[in-house]
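Below, in structure tokens: the form predicted alone, a single chain.
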Amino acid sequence: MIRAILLVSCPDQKGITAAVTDFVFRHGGNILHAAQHTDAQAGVFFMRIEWDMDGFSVPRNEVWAALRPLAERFRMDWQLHFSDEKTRLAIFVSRHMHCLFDLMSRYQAGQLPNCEIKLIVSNHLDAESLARQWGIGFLHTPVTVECKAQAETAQLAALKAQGVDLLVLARYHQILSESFIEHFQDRIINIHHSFLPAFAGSSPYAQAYEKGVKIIGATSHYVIAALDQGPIIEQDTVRIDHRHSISDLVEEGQDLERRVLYRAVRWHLEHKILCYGNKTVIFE
């Protein structure tokens, strides 16, 4: 069964839901899921609607044109996707590979829907043998201050050659340049521990241990030019106490990072996220 997925954001006004659902009904579509949200403070309406294309009277390649009058009427920003379209991923990683292992195991188990992992990119060689083992291309691009521009040029060329749609930074310890990010707006997902900015630097868990924190967490977000300031997709926390050692904190933190990154990537693949301002709407 092929499903159409429509994501909408527009100024809030009467009749939007009725108009969209009537469009699906008039053309013989069966609505499978529908969710909406209104940000009353911003005056913005959001909607995600999914319907079965079996028996839908508008041919798939004409749905976009058929929706255009409706979109213009309500001044919509909108996306249209189909469930059989595969998103092509590239995973960027440095030397901490727990998130990479988790994503790959879920990918092989079929838990990352409608996607194809095309490439693993790293500034180190640690993941190369694993990429080969998994049958996935590997690109090694050492990054220094002197060669950062050349490294990003090589990365962009490889991503273009593979037709990559989504980048996942699975603990990639390099800051992407603004010009690089512009190629993948709202299509780069990052993960980091939630101590930032309180415990920035190379040893956040040691700093947290010394401070005696009681909660640690992880945050996934879309990447923008401002470091770690992009729209937040998912967060999670776990309580800790005086019995936890630094290694315990690291283990708990890495487990959080795996889960939070997976949720963010899956929701993106399922077209359940809408960005507005510096926020996200996540549809169930």
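Worth saying up front: this structure is predicted, and the values here are computed from it rather than measured. Numbering follows the first chain given and starts at 1. Between two forms, the rigid core is defined as the largest C-alpha subset superposing within 1.5 Å. Compared with the form predicted together with a further copy of the same chain:
Relative to the superposed core, N30 shifts its CA atom by less than 2 Å between the two forms.
Once the rigid core is overlaid between the two forms, H244 counts among the residues whose Cα shifts by 2 Å or more.
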Second form
Protein chains: 4
Amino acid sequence: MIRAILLVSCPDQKGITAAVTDFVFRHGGNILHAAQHTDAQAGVFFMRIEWDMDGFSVPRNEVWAALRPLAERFRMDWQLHFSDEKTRLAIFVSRHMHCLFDLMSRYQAGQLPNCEIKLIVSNHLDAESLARQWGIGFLHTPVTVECKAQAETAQLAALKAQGVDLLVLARYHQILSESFIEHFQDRIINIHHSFLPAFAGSSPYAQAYEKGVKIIGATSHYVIAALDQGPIIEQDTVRIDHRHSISDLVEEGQDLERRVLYRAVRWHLEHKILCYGNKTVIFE
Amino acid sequence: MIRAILLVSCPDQKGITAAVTDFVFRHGGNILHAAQHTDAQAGVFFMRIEWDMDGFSVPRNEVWAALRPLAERFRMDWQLHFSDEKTRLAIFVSRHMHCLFDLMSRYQAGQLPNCEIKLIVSNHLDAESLARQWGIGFLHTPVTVECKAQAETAQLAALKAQGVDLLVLARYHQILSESFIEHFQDRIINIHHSFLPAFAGSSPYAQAYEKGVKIIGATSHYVIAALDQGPIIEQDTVRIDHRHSISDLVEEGQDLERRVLYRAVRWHLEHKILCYGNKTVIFE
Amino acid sequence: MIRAILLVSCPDQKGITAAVTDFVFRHGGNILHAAQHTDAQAGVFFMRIEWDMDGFSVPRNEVWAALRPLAERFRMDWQLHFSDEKTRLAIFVSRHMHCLFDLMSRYQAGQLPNCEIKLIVSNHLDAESLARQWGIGFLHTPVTVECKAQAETAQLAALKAQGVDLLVLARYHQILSESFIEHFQDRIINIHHSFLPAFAGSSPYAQAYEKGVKIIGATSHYVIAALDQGPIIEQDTVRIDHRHSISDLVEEGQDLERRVLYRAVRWHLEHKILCYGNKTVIFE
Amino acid sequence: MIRAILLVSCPDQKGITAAVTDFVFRHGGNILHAAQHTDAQAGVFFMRIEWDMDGFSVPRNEVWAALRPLAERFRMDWQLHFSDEKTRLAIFVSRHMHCLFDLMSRYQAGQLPNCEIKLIVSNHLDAESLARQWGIGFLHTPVTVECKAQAETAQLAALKAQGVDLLVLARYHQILSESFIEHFQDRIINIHHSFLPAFAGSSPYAQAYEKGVKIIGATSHYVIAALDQGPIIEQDTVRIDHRHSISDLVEEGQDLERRVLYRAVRWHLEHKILCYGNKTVIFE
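Starting from the form predicted alone above, please write out the structure of the form predicted together with a further copy of the same chain.
Expanding to the full complex; the earlier chain stays at the top.
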């Protein structure tokens, strides 16, 4: 069964839900999921609707055009996806492999729907043999102050060559340039190993230890130019206490990082995330 | 602003969402919330839709009739509520007062929307002075094997006299008869102090202690004739360890009970719960 | 049964545990609980030991002197408590009553061991009738820029008159002066309605809403001169999502605040907290 | 640094803690951790103490004999371990590989202290190539009603040949015979994919789905002859709702199973678990 997925945000007004569901129904589509949200304060309406293309009277390649009048009438920002389109991923990593391992094992177990992992990118060589073992391309781009621009140029070329749609920074400890980020707006997911906005920047576990917090967290978010400031997708926390050393925090935290990054990547692949302002709506 | 709330369950089929949203829109209603769920395994569709009655072209007392053709076409079970209708509650309690206290303090703080607490019923006298202090009617119905039927007759009379719509068993340690329960199908909420189906019946904390579990829970559910077997509305859990005595479990658990019962009552008052089979859909 | 409770921190070295437990045993005391912790990084040793005074050969009023040689040998910071000593509390509150209500209901239910609530202090009058109802003294000290010093003088006088040992700021929205705080070092517990260090300062729920976090928290801590920077005692968190308005956050958060403040107060009353540097050891 | 770890349980009486800590101190040992617990209801005392063997005046191979008089005086059940002894593990698995994968990746990351994984045992062939890839022995023992005894004989022989100390049933869907279990009392850890005692037996996720619970769990426990009834080591839970299909429960649950099994194995390897009656004390 092929499903169409429509994501919409627009100024809030009467009749949007009715118009969209009616569009689907009128053309013979069976609605599988529909969810909406209104940010009353901001006056913005959000919707995600998913329907079965089986028996839908508009051919797939004409759905976009058929929706356009509706979209224009309500001044929608909108995305249209089909469930058999595969998102192409690149995973960026430095020296900590646990998130990469976790994503790969879920990928192999079929838990990352409709995607192809095309490339592993790293400023180190630690992941190279793993990439080879998994049969995935590996790009080594050492990053120093001098060669950063050069590294990004090489990365962009490889990402373009592979048609990559989504970048996952699975503990990639390099700051991407603003111009690089612009190529992938709302399409770079980072995992930060703290409960943001607490402990942004480097060494968050050491910061948490110094502060004496009783709970640590992890945060996945889209990357924007401002470091660790992009729209938060998912967070989770775990209790700790005075008996935990920094290395205990690191270990407890790795479990959090894995889960919090995985959920963000999965929701992105399922087209369940809408960004607005600096926040996200998750149609879980 | 007065809101209409429609709760629907029916056999799954094409066009339901579109038909319902179109009904609201065609009559000038602004949809505030709409959520749906399909149980693919059971082939059942569920929907909750809430709209602003301001500017709605069908007068309030005719909405029911206007909806009927639609409901019949899709063979719907349906409920229609308006946001200014007050649900009338009775709270049943034995000797533990913590859930009663919690509900009363939230009621006074305005956290139990659109309800009136009309009556406190107890087989003991512990709550009497509290009821008086709060200005709420108190019915004392001692329950022994001999006088149980008599007690229920008195309770039914008082509930009827007060027009009570919802019974909340806030640690009421008596088993209601099947015939009593039939008067209030899906309208009696109980709190059980365990993570059901584990530790049904009496003394769940002592059972949990004996078993050596590492987590305890609480469960709120609608009451059916089979003891502790009704549709689960909400559950929550908390970690414990070997250092907890039974009385520690009781204390930890009381916090759970309060929250888990409160959420169930609140969702019921907001018309967010649909029962089917022996399960619930919660349109949170 | 009267219990003695000894809290110790000192430079880490061999033989401390043995020396302390031997002291108790040699004088016929039965050890009920003993826990220790070493901060290897800081080289500091912490211990809490609790024993039955029944059959203990040193009379209660001589225990302190009997322990002194041991304490000096290991250069201990130490506190000695007996389980029948009552801590005298004052609760400070502004206009939000939920934490005050919660503490009072637990106090009445016997869940706050060995304490007497002597005084409610407020810059508003909202709590006055409650205090009267509970039979607890009420001190009204309006606070403006001009009269702050005067208010604190009145507060100090009342606290001294009542022999208050512990101040609980149960949503008291005034900043205490450094000189005031010095009178009660490690004896003022505040509840802050965020997951510190995130969202320090005012309106943390509004800050959390703006930031779009997926989890909110609450933090109880001892008060030091630097605002919201004191040693953290306890934290807890709860998941939220894009559907939560600021007022939803406030309501969800109030449950957190209640629990997180209660735990801190209880642990303090049970002499389970040791401060060091800007952190706490909790002998839970 | 080599550490000695002493685990003790005995009838509760005065002076145990003092006697044990004094033993360590008198022989020049530095206590690194000491924790005790008393089950007042059962009258049983439990202790775990860990000290640095550096500078300890009793040679390692004589510690046992040196402790014996103390142990006999207090009628102790006791275990003595040294931190450089490696526990030898066998992992039993059927067709679900997620727990095996998780344990192996943590093993390779150094998160399973002081152990060697010697053998993977399965009634299926799915894990064979993985075992080979990891360089670990693989034993294939198909199990049918007829050949179960024969399979267990082969397993026992292999386990004995490899000197295996701990069996981890990482989703091994076969019931071990009572006589097999007797060889490894308190040394077989199973993961059950429900919050026991709820949903014991087969297909717990399907049971949970049918029941409509709002939270699912996982339980790790030592194996005894009674199915799913052994002493619980660790449990954890996660919220679900009506939108989760059985396969969603399976996926959510796998994360729980991994963590809950890992913690149990790790605590066992660190000698932090004491069994008594049908419960455990965890010196976390």
